[in-house]
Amino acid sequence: MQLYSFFNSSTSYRVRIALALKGLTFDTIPVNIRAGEHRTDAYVDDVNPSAAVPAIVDGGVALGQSIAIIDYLDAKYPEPRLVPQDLEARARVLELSMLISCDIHPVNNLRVLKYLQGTLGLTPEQKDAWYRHWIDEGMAGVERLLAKHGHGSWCFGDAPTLADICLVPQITNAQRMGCDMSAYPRAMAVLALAKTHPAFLAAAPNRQPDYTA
């Protein structure tokens, strides 16, 4: 299996966590999205028509989009389960995962930030204010969901699920961007636990072959 990844991409980070939790071996192929390598004809034509990271190639299957990749991995390699099979538990995990992957991440990813500053002419301070606003909007919802429905040491129980896989990279990148996360203690408790877990540590940006400080 090959994983096309960028070390600071939170979506790549999600897939790296999932692969590590399942104990799957893979080759990392770095794709520098800052340099536009995800937009080259070879990458778009041969690997990921979405012109994004991550992507996996597993035998004859080439697949992009982190949630689709993790669902594929869960179906092909079902242990440990990352999306529970129980109806309500599955719904809760997907509810929080989608809040992060659909509401927070899309408005704050690299291409949006570059467009805000490069095309619309926002100052760095305005761009950072945009980022913080949408982190605060989204993380407030995450914290309310965890307060109402969360349980156990992870988001939903005593083992990590897709919810934790989405949450940890989002917080990590928010901290990198200078966001104050002190208003989200339940979410931060999950991050603290992840920092002690071998799979989350192995998937961290600073452990990747393309890492640069």
Given for the second form:
2 protein chains.
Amino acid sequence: MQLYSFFNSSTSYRVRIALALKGLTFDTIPVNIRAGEHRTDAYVDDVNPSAAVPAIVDGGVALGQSIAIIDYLDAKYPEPRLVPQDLEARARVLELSMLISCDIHPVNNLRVLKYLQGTLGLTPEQKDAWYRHWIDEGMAGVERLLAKHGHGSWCFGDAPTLADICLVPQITNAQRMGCDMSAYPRAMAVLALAKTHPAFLAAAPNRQPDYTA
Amino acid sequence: MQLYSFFNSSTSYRVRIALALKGLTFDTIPVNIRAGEHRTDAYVDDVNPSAAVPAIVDGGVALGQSIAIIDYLDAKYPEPRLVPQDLEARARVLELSMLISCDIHPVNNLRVLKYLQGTLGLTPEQKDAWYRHWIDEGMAGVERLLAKHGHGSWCFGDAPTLADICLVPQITNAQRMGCDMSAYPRAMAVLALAKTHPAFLAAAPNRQPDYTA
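We have the form predicted alone; now please give the form predicted together with a further copy of the same chain.
Every component of the complex follows; first up is the chain already shown.
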């Protein structure tokens, strides 16, 4: 299997965690999204028509979108399960995962920040305030969901799920951008646990072949 | 079952389509997000800790996030299936659904447009250019995915799936904002079909109890 990945991409990081949790071997093919490599004809035509990272190529299947990839991996390589099969447990994991994937991450990713600073000419202070605003909005919801439904040492139970896979890269990204995360103790406890877990460590940005400081 | 919904919310619209396709009966409880009703303590505490629409209450289960809700409905009320069970068919449906739910919709929803115009003071022209930019970026990917993997009269096959459920509200929203969608003929063919389908019609914003022109 090949993983097309950028070291600092939160969505690539999600897939790297999933692959590591499942113990799957894969080749990382770095795609420098800062340099626009995800927009080349070869990449869009052959790997990912939506012109983004991550993507996997697994035999004849080329697939983009981190959540779709992890769902695919979970069906094809079900040990350990990352999305529970029990109806309500599954719903809770997906609810938190979608809150992060749909409500927090997209408004703060590289292409949006580039548009704000480039096309709209926002100051660094305005851009940072934008970033913090959506982190605070979204993480308040994450923390309330964890307070209401969370249990065990991870978000939902004593093994990591898709919820943790979405949460850890999001917090890592927020910390890199200088956000104060002290208002989210339940989420931060998950991050602390992830920092002791081999799969989360192996998937971290600074362990990737394309990492630059 | 209760559905907490705002007539013009694309994500509420998705869940309304899913409920209608499955022939489930439910009570619509309007939540006026323009007036901030999704942020009241009662709503956040009792219905949706992430302070957003849509949410459902199904017996003892209160659940937010449209994709999580539709996955839940698909497991509990599996006829007709909205997310295929076949590995690759499922991956294609989720890939397109996530492209819309994660890469297009979030950057153009009400709260983001409010921030752009309110906090950042963008002109209506700048806001419209922002909206069109992300529609064009995202819909180009949608159209390429449909060209590569689409088949049948809907996005993927001869029955609607989650992909169509995500696509139709997104196009409807873009048309409401005045976007030219002629560059996306495959997507527009799905919209034309949806306009003849009773479940899509029943779920449309102008059929909702809280609709205002």
